[in-house]
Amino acid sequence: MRTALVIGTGLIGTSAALALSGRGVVVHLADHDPEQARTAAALGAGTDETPDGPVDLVIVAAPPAHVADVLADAMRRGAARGYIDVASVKGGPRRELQERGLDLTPYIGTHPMSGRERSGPLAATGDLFEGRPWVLTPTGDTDTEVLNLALELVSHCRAVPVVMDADAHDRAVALVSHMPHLVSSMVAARLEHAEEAAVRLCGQGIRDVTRIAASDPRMWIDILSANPGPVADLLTDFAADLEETVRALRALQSSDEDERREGSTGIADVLRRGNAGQVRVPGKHGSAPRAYESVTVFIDDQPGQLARIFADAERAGVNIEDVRIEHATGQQAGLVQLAVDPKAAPVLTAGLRERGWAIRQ
């Protein structure tokens, strides 16, 4: 792939044309908002000046609802020599093309699964999408030319590529992202108009469980305009669980016995099969998941305090495979846990205390 078209410079088509011209392809950006493609340019993905001729690749990166009229539109005017979109869904994008009577041979939906909560070009980075799947949807028809473009674009993206049947992959995502998100977002609503004195009880909790409802909403009417009847029907699943898990708290409030023991083994039934669908979510790098031990450290809220634990613990010859954060409330500090290999906590442990770091039991 030596040129290519982002059409769509937002978070997801701005990291992609990044990723691209980082590697040498010539990027073309347009974007319904000018000035929206003037930035990312600006940022060093590519030109807001339109190609001379066909490129080899376009990219659609718009919202669901307008990704097949900018597909149509640009395949009528063999803007390239094969076509992509990025939207999160697929099945519909492809039905409305096929209602159109257009040749789908040069045509694959693709959907990277990376993004942030924040939305625009300058949200944007080239290695976005670094590590992450990249789902892509070929069919019989599919011409081969534009399927190796594809992979040659998830390649300079240095993501993962995935093949799936397009309805299977909206099934897939209604589960893993969009009712997830309405979830996060039903349980983040309970906060708008709590009392503050509960709000500032807030804990790494109930960060996990909200941060991804801080998105852009009318990027998500979109997402859930497209695909409506998977996450609608998940939702119906969803539903009945919390229906009976509020029928067994009630029944845990009951002064009869049979009752509240009941209510304990419904409520015990649910965690437990939260536990078995947890333990399914893959781990570091996609492989699967691995249990971890934490070691829990204090630190003061101050510059080069989290660059000093991470050589502390270089230093003591222990890799830190992932951290976390809980800031205390009222308080200019906080607790890093920092987890890392069950036989390498001691070491880190030693370590750190060594070189004057508290750390929690």
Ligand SMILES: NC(=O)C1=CN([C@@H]2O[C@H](COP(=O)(O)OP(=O)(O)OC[C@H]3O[C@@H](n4cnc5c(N)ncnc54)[C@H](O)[C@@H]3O)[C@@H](O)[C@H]2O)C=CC1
Contents of the next structure:
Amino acid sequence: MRTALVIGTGLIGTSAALALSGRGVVVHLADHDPEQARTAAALGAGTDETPDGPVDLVIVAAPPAHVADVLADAMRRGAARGYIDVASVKGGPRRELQERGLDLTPYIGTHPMSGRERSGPLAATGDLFEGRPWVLTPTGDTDTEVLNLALELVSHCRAVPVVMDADAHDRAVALVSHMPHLVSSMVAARLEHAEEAAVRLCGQGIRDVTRIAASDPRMWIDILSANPGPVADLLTDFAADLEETVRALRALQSSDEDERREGSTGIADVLRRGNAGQVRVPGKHGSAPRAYESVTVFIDDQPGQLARIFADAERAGVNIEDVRIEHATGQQAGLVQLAVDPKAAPVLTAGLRERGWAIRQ
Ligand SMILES: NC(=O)C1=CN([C@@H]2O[C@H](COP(=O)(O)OP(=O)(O)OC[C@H]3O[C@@H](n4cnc5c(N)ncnc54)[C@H](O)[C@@H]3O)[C@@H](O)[C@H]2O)C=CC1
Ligand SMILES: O=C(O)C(=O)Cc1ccc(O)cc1
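Having seen the form predicted alone, please provide the structure of the form predicted together with the ligand.
To see the whole picture, the full complex is given below, headed by that same chain.
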């Protein structure tokens, strides 16, 4: 691929453009708000000048509700050899294009499974898609040359291509992204009017559960409007679980011992099923999940602390698989949790202690 045109230069479009530009592809940037394209160009994602002739690949990164319009317009004016979009839903845009009677052989619906809570070009990074799945939904009619262009894009972004049927994709993302997003929002919504004294106690658990609730509601209204059926089906099952759980908790309040036992069984059941689902979440690089052991180190909130811990871990010959930081409420201090291979945990603990670090037992 030598040239590309990104239409919609927000978070996703600009991130893809940065990755392509970094690999020597000439990238043109367009947005219905020219200021966004100018910003993306200023960040080094390409040029906001209109291409002279057809480019190799058009990448449409506008909100889902606009994708079919933007694609249809680009296809009608013969803007490229191949066309893709990156919208978070895949069935709707394809059907809309079909209804317009367009030749869909040069089109592939795609979806990079990577994002951030922030929108716009200023939130973009060229490494956003690294190691993440990038779903491609070609059909039997898709032009092979276009599939190759899409695969080249995925490879330039260092993402992992995953081929799926468009509707199967929409059911899958309802399960792993859209439904969890709403549940996160509903948990976070409980905090809106909560007392300050309660909110101050927030720890890592609620931070994890509510992180994605910080996202831009406009984008999520678009996403959910394009995939309402599968999400509503999943929330119906979720509501049944909620009802069961409330019933079990009420039973735990009973003075009757049998009822309390039943309540306890009900709660144990939901927690056990949660464990069984959680272990299916893929580990890093999309591999099968691995059980790591956590070594927790106390740090002061000062420059250079993390760099020193990492250097000391290297001296101990231990590979850090993952890392998270828990900030202590109201103190300039925190806890760094280093996830390591279980066999390496005692080695790391001893190595860090030797170099003066305080390790949580
Ligand atoms: N935000 C995320 O985490 C992810 C989003 N996506 C998908 O990527 C697409 C873009 O999302 P973001 O980059 O997050 O949004 P964004 O809000 O950061 O950027 C969207 C851009 O599209 C432009 N735009 C809107 N209507 C347009 C039109 N008719 N023609 C040209 N440009 C138009 C906007 O001005 C804006 O610059 C969406 O379809 C979304 O579903 C895919 C994966 C992850
Ligand atoms: O939901 C997730 O897993 C995210 O991390 C962010 C995200 C949001 C929207 C998408 O279309 C894809 C990914």
